[in-house]
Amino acid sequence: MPIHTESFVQGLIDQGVSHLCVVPCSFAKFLINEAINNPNIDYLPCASEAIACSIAAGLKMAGKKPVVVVQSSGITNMGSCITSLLNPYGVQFPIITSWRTYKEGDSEIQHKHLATELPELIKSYGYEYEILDNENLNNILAQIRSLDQGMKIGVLKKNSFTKVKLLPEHRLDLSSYVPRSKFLNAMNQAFANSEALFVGTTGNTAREMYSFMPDTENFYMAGNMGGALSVGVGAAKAGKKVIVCGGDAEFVMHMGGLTTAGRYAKDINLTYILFDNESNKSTGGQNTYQAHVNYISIAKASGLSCHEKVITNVQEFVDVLIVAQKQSGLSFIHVKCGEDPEMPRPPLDVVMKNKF
């Protein structure tokens, strides 16, 4: 049997643990969904690993007793904060990651490496690691404390926490906006066999592309998360025509690279879409907890050329984004859209066929 998670989240707090602070995965979901439930202690969403490492690092030096949460391919993104801050200064936490596992001939190729790797990356910076018991609540909560007092990371089976749902207070409603796929089918008709590459952010985003965008180029991005605008800034610098189709937690999570793709407004040919449903979706559908984020402005603040209001119709999206790609520049618009149906990953032969 997995591990309950209500009594999990209890016994933290029964340790004294006050925050969780998290980059959601998949095999966390129940565990996230409990800690957004209980009043009891405090989640703390964050854009990247490196962040909610560095946030916990400061809580813990000020007297409170965090717990990290992130998947494996995030261990990477937290590599200088733990090499750097953590273990100069001593700081130690909890720091639990899944272990991500990979099938030969998978199209989830971002974790191919770190199925076989996780435990040489762990060590090389300075930490041993421990699997989790996933089955006795007692050996689990023991483990926890362990952390808390040595340079160790617990690692996350699949499946290791019971079910738990989102209270109805924290459930988004996104029906009153025209799910994504609406915007991708129009893509596809106003941009079939162009000359238009479109860069798909990992996660639903380019598995939806795939169902929807069959007539254009795409180039699916699985994995580094944060990273399609950065790709798309790449591919435009070389001559191509790019579009990137991102979503609102990959828009905060390298936000370097807004500021880097301003520097080059002028010489390339590039439209960024944030297609905003507030949500985690490929991790369980949590809210995004971005509310407070003027997207516009940033990315305005940031070099780009921005459409000035959020664009909830499709037809107003086609329009103003055939006259975003006949002008050359950096252009960004801001798309509030609803969700789909969970759509198949796009197959291993597609995913590697187009590199452009």
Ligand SMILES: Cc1ncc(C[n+]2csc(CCOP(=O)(O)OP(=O)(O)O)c2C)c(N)n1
Given for the second form:
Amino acid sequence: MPIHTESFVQGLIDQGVSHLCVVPCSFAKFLINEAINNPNIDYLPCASEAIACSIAAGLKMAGKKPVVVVQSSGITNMGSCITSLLNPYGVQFPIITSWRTYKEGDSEIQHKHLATELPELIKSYGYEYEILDNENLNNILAQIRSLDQGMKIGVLKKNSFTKVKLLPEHRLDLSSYVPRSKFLNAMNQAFANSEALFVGTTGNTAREMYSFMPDTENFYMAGNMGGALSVGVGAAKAGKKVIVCGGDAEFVMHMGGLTTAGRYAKDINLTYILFDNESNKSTGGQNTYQAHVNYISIAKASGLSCHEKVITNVQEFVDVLIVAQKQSGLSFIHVKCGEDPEMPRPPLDVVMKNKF
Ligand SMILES: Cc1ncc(C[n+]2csc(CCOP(=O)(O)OP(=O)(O)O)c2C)c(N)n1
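Moving from the form predicted alone to the form predicted together with the named molecule:
Next comes the full complex, this chain leading.
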């Protein structure tokens, strides 16, 4: 039997845990749902794992009790914070990471390396790792208590927690928006067999591109979350006409890439489309809680030329995109989109064949 999630979160609160600093992983979906539902713990969604770790460090030094929850891929992003802040300053708090596995031949190649090397990575940061008990509540709570003192990172296995649904007041309603598939279908028609290179990001965009854009040149980037724009900038600097299809969580993860991209605005032909579904669809649909962010202003201030209006209509989208591509330069389009059913991942041979 997995750990009863509500009791686990209550146990954390009883230990004095005040904040859960999180970048979502599907392994932690029910834990995250309960942290959102429970008013006695502060759910703090973060743009990247480096940010989650730094916020937790600030909380801890100011007397609070944070816990960080991330995916194994995100432990790499935390390297600088762990080695140059937590270690030298002796700041400790529980860090929980999922441990994504990998099956030979799977297209989830972003997890292949750490599926075996995560313990070595953790050790290289000067930490031990400890597999978290996924059956006994008292044991896992005792483990979390010990992570607060020792230089240890807790490792979470799949299916560790019982199901928790989000309370209705926390659920997103995207039903008024056109599903992303309609925008992808329209791009497939408008750019079929053209020279444009489409870069699909981590998250569900790349998967959906595989289903809805069979006639365009697509690069399916399963990992390197937050790096899609910069990969696109490299390709565009090398002469390609690029259209990057991003997500709202991926957009903020390494947002500094915008400022680098902006420097080369005149030299390249690249359009970044932010497909904003207000959520981390691929890790369980968690709200990104970014309603306060004005993406167009940020892109504009970084030197991208922006369509001023948030787009919700497919025809307007295609018209704007075609003009942006014809004009060349570096442009940004913010699209609000709804949800599609879960789409299959592109198979490994397709992913590898489509490297550009
Ligand atoms: C460094 C890193 N941290 C976390 C993840 C887990 N992860 C994969 S996709 C994703 C969210 C993507 O959301 P968004 O960019 O909005 O795209 P959507 O899935 O909603 O289309 C997350 C958190 C990851 N792959 N890499």
